[in-house]
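Taking the form predicted alone, here's one chain by itself in structure tokens.
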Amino acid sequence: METKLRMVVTAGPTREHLDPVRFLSNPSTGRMGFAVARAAAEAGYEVVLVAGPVGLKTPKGVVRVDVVSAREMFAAVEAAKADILVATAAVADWRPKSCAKKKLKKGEMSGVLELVRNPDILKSSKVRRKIGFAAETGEAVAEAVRKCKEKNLEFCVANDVTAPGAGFGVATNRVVFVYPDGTAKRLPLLSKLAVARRIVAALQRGRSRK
């Protein structure tokens, strides 16, 4: 590579606390994002990995920033000043309006779960080159096209998490690369590292055309 570009990769879930022991979250393990970070480092990028609460080892040559909430993740992405953002994290769209300072008792729970929107990290980011993910339970490609247009993405990686071999907590993935013009490139079932290397290769081809 002529220049060493900085890639920021988000990975894993976020947690949005209701009290010190309860939170809203999802089953994301972070494997896909960690694989992208590894593949990007192997390809010569300067990589900053912004990781939600996951128990994975940091890939070699990658700078890791650990966060918990969506707002913390957004702040870390902005602080990293990336050339490229690959947003694989399963960010909680909503958070409790307030977080109690101590554990809420059963009798105190009724009516306390008022939700407010979290920042849309991918849409709000001013990074020039952005790649997103659309993890859906059905029409993943249609949703990926919408995300490409709405969030100004170079391309979006769509996957149906209910498909065999795809989804959370497995070592493989079955994805479709979707572009703003509706073009779709469907990949076979691959390991998450193999998918990550395809993502990095697609980014490099995109750069060569600019």
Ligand code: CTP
The other form holds:
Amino acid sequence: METKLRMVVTAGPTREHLDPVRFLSNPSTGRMGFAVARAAAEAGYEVVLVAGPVGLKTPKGVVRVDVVSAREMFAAVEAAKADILVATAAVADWRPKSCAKKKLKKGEMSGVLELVRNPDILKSSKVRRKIGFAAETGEAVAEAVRKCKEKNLEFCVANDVTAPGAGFGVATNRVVFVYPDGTAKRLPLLSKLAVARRIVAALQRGRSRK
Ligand code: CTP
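Can I get the form predicted in complex with the named molecule as well, since the one above is the form predicted alone?
Below is the whole assembly, all chains and molecules, this chain first.
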């Protein structure tokens, strides 16, 4: 590679606070995204890893930006000015309407939590080449085709998180590469690093770059 292409990878969950000690989130550990960042750095890309709160070591040769909320993640992705965006993060689609400065006492909470939509980072990003993930509990391929079209993706990595060996916190994944025209390439059960290397290889082949 003559000039290094810059890739931004989002990873992990986001946290959407309602006060300093409470938040909405999900069980994403960031392993898939960290594996993509590592595989891309090893393949010669300049990598910016935008990570939600996770307990993982930064891969060698990767610049890491830690964020908490979806809005912070969006700002960090925009600031990275990448050529390629690989969005593996489990971004919270909604956040509490307001965040109290001090811990809320139970008497101060009504029992109803008002939520507002977060930005869709992948959909809004103007990065030219975008790869997304679709972690589903069924209909993964159909959902991935929809996401390819809606978010203008080069391809989408679909997985059924309820399948054996796939899902949050495990070292393996069973994925399908899904393209906007509906083509689907099913991969066997692989380590997350092996899946990451396949993603980088698919990107390098640049199947639908034009
Ligand atoms: N994504 C994102 N910003 C969001 C939501 C999702 O960047 N606010 C990205 C994810 O990182 C993933 C892709 O979009 O690469 C699909 O995310 P997913 O949560 O599966 O889908 P949603 O767009 O939230 O759609 P739905 O709730 O209809 O499944």
